[in-house]
Structures are given as structure tokens and as C-alpha cells.
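The chain below stands alone and is given as C-alpha cells, in the form predicted on its own.
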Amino acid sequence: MKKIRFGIIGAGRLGNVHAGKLALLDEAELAGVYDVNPDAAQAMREKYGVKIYHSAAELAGAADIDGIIVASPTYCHLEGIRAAVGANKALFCEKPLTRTLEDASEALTLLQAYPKVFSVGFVRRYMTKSRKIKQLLAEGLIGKVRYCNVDLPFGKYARMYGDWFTDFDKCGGVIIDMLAHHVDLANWFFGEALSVYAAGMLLDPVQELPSDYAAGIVKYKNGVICNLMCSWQRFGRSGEIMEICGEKGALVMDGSDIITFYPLNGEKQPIDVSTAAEAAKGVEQVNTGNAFLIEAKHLVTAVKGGSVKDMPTVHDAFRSLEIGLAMIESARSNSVILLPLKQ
């Protein structure tokens, strides 16, 4: 059996954590790897045994490479896109899908109609519990949905100045980065938004080290209304918390692989995601811990041709994207932005 090549740009810590899982799977293989640094780009050869490439366009253009995983900083993916594409290669990105509108318009049109794969690095969508959440709207066990609250503090932030994850121009702060999931989630869950309103620090550089924090609100076009809070901070909590309400009760999934319904009228109940029960309905049991060796299944079985369900498209990447970069505008200009965004 072939197994499919993949190439990786970007070998900081998110390329290894994909070369570790690709690793695992009897049907892929790490071919290849370029990076501007070249010490990351040896360690990642003396570790997996791959060539080294000097740029995007070269290991995209490789014959044998089958597939490119981007996994440079933000603000550096449409340079990995646009190699990927130009050379008609399978394609995973990193979300967030770039760090600016333009940027993310111009990978809109280049991937809307991709005869390839291509999916983006929306990992949450792989945990069970993400998907039983998804479920039980579906199915209407709160009845209609009302309200969304994120709670999502990082009290471990150690990045300092000079670092580009400290640079808002290049990586878009908490909100861009960090928020990404939880804003596709939301997405996934409750359809098209409407309108965002927010406030933030936007890793004010006048501090003496850097942190960031943002709240905002997200409107949906069905009447949902989403509260957003995360931080990046150097000391206190760190957290995840999902909260939806709708009129017959209440869904908390939080970081550990138990859903909490509160339901109208009644005691709280646990929902186990990891039972037996479960398995035998044929769900694949994925905690917090293995989500991205699934994320690698579904992109090598994509790119085999198999059918796999609910992969992140471009288009959720791109709305994604939106929603952060109105939070933006919104805090910059202390008013309600309307979506879509003015290109």
C-alpha cells in the first residue's frame, strides 16, 4: 500500500505536533520539511529521517511529496497556500487561516473550488465531546438555543517581546489565535452571524510584558446571542468553559471528556462521552489528548479518497477569521461591526 508523503512548513511546535501524529499512522509519512530557521529544520530531519527543502515552492513542487501541512506563524500561511495550490498538492492549514482579511480573501478564491483536499486546523471539531454537543442541538434536548457563553482564560502566557506571538500585527492577539476554536464551534453550532461587538487589549505593547485579554459579543442570524471571554495572561486560572442555553435547559462541556445538562425543572446530569454506550453507537472516542491523531486520519483518508464528515472547510476558516477581525474593528472603534466584513 502507498503510503501518502507529506511535507510540512513550519517546524516550530504545531509542526511537530503534526509530524508526531503523522508518525503514528501506518498510512502517511513526513517527507519533507522547510523552514527559514534551518536548526528547526535539522532537528525535525534528525527526528524523522525527512529531506530538507529551502522553500515553500520547492518542497510543494517535489514529485514525490503528496500533500503540504502549513504550519508557519500566521502571518506567513498564504505563502504555504498559494506553494500548495500553485503545485496542485493536498493542502492542511493551521488555523487561523491567515492574519489578515486580504489575505484570507485571496485564499477564499484560490480554495473555494479546489479540486484537492483541503481542510484547516479546527482541532475541537475532532473531540467527542464537540461532536456529541453538536448532537444534542440537533436532536433538541434544551429545545431552541438562546445563549453561548465562552469562558477561556490562559494564565501560562510566557511569551516576551521579540517574539512574533507577541506582535499583534502578526498574530492577531488572543482573539485571532487563541479564540479561533471556540468561534468556529459556535459557527458549527448555530449557523451564520449577524453582527460582533467587543473590547480588548490587543496586546498593548506599552505593558511591561506582554498579555492580552478580549469580551465580546457575537449576534446570529437565528437569535443566539454568544458571549466571548478570553485572556492571555502570566499568573491566575486557566480554563474552558462552553455553555449553551436554550429553553428547556442547559449543555457545559469544559476541559475534561464530561458534558454537564442541567435540564429545566431537574437535577444536573452528567453525559460520559467516553461510556461503552457510546462506542457502541459507533462513536470514536477522541478526548482533548489524541483529537490531532484523528485530525490526521480524516486528512490522510481525505486525501485517499475516502468520504469523512464534517472537515473543516475553507469557508469555515474564512468565517472564523471574520468574526475575530470584527472583534477587532469592534474594540478599535467601540461600535457594533455587521458581518459579512467589507472586503
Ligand SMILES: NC(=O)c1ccc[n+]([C@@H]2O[C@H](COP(=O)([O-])OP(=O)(O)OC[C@H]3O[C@@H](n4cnc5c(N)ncnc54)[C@H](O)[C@@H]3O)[C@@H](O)[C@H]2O)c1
Contents of the next structure:
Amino acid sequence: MKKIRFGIIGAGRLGNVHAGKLALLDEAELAGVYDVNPDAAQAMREKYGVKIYHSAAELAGAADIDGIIVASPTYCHLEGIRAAVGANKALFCEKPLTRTLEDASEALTLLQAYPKVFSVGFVRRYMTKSRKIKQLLAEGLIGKVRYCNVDLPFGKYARMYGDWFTDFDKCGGVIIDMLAHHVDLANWFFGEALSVYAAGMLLDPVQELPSDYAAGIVKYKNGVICNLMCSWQRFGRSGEIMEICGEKGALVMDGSDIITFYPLNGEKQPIDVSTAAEAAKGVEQVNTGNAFLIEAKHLVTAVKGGSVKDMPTVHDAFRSLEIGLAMIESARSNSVILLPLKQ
Ligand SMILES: NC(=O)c1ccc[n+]([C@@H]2O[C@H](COP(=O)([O-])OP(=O)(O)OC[C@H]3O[C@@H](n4cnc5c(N)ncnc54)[C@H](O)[C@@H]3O)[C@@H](O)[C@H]2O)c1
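Same protein, different state: after the form predicted on its own, show the form predicted in complex with this ligand.
Below is the entire complex, every chain and molecule, led by the chain shown above.
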């Protein structure tokens, strides 16, 4: 069996997550790495025995590389995307698609009719709980959805000034970096977004320690109002809640593998998505810990020509970023921003 050979651009935290997951798959192998930091590339070479390349284009252009994984910092994603597309290779890019609308527009142009596989790192789509919510909404368990609350405090944020994560122009703060996942889930669940209003700290650099906060409201074409709160701090809560309320009850998804259903009669019903019973029904169990592995399996299956369901597309990536950028524009101008943004 010929293994699908991947090259990774960016051998940092996420590059190593993807390398570790590929190493668990019989049908794939990590064959090359490019990182601007030679020490990071060397460490990956020592751990996985991969060849080091000296540019994104050299890695993507190597004849024995089948697919590229872009795990460089957000503001560098387009460089990796251009290299992979230029070499006509399968491509997986970490979320968010890019930092700016300009870069995202170019990526969209390059990838919307791309003949090779492309997907983006919205790993939460591979969690059983997210898939179950999608299914329950489609089955009408809570009827017509009215509103959604996303509560995403991150009291453990530990990045310091000097790191690209604390540079708003490179990372986009908590809105572009963290909220992107839940904005994607909201888009997946509720469809087309029409308008955005937000306030935020936008990683204001005068703060003694890097921190960020965003509060926003996204209105969807089907009438759903989505309230988004997300923070980076060094104190207080860390956690995640997505609460979806409809005319027949509410569904709540948190950091655990149990969804809670609140029907109209006041009951509270747990829906355990990690039970053996679910597995017995043939549902592949994906908890928060192994969603990256399922993501990698989907990628490999797709590159091998197999069919995969619900792999996030370049349009999904663009739409999530567009909402994040609209939140920033709204916070800056104190006005409601209508979608789509002008490219
Ligand atoms: N899917 C998720 O849940 C998730 C989680 C964390 C981060 N991310 C995303 O993954 C990406 C990487 O984040 P990270 O936490 O691994 O960052 P990181 O800082 O840990 O690693 C980035 C690596 O890329 C290297 N690098 C910098 N510029 C480069 C370039 N031009 N070409 C090649 N390599 C370059 C750096 O030297 C570093 O080794 C970001 O876009 C981030 O938003 C996704």
C-alpha cells in the first residue's frame, strides 16, 4: 500500500499535533518539513525522521510529497497556500484561513475550483458532540432555532509580548484566533450570516500583560441571533459553552462529551455522546482529545479519493474569517457591519 506522504509547513505546536496524528495512521507518513526556525525543523526531523526543506515552495514542489499541511502562524498561511497550489498538491491549512481579507480573497480565488483536496483546521467539526448537535437540529428536536449563546472565557492565556499570538496584526486576537472555531460551528448550524455588531479590546497593547476580550452579535438569514463572548485573560474561568435555544427547548454543548437537552417541561436530559451504545450504533466516537486524529483520517481518506462528509471547505473558512473581520470593523467603527464584506 502506497502511503500518502505529507510535508508540514511550520513545526510549532500545531505542526507537532498533526505530525503526531499522522504517525498513528498506517496510510500516511510525514516526509518533509519547512520551518523558518531551523531548530524547530531539526526537532521534527529528529522525532519523525523527516527531510528538512528550505522554503515552502521547495517542500511543496518535492516530487515525493503528496500533500501539504500549513501550520505556520496565521499571517504566513497564504505563503504556504500559494506554494501548495503552485505545485498542485493536496492541502490542509490550519484555521483561520488567513489574517486579512485581502489574503483570504486570494486564497478563495486559488482554492474555490481547486482540483486537489483542500480542507481547513476546524477540528471541532469532527467532535461527536458537534456532529450530534448538527443532527439533532436537522431532526427538529428543539424546533425552529431562535438564538445561540457562545461563552468562551480563556483565563489560562499565557502568551507574552513578543510572541506572534500577542501581535494583533499577525494573529487577530481572540476574535480571529479562538472565536473562529465557534463562528464556524454557528455557520455550520445556522447557515448564512447577514450582519455583525461587536465591541472588543482588540489586544490593546497598552495593557501590562497581553489580554483580549470580544463581545459580538451575529444575525443569521434564518432569524437566529448568535451572541458571542470570548476572552484571553490570566485569571478567572476557562471553559466553553454553546447554548442553542429553539421553540421546543434548548441544547447545550460544553467542554465535556455530554450534551444537555432542556425540553419545554423543565426537565434536564443528558445526551451522552461518549457511550458504548453510540459506538455500537456505528458512530465513531470523537472526544475533544482525539478530534485531531479523526481530522487527519478524513484528510488521508479524501486524498486517497475516498468520500468524506462535512470536511470544512475554503468557503467555510472564508465565511468564518469574514465574520471575525466584521467584528473587528464593528468594534472599531461602533457600527453594524453588513455581510458579505466588500473584497
Ligand atoms: N485547530 C486548532 O485548534 C488550533 C490550535 C492552535 C493553533 N492553531 C493555528 O495553527 C497555526 C499555528 O499555531 P501554533 O500554535 O502551532 O503556533 P507556533 O508559534 O507554536 O508555531 C508556528 C511555527 O511556524 C514557524 N514559522 C513562522 N513563520 C513561518 C513561515 N513563514 N514558514 C514556515 N514556518 C514558519 C515558527 O518558527 C513555529 O515553529 C496558527 O494559524 C493557529 O491559529 C489551530
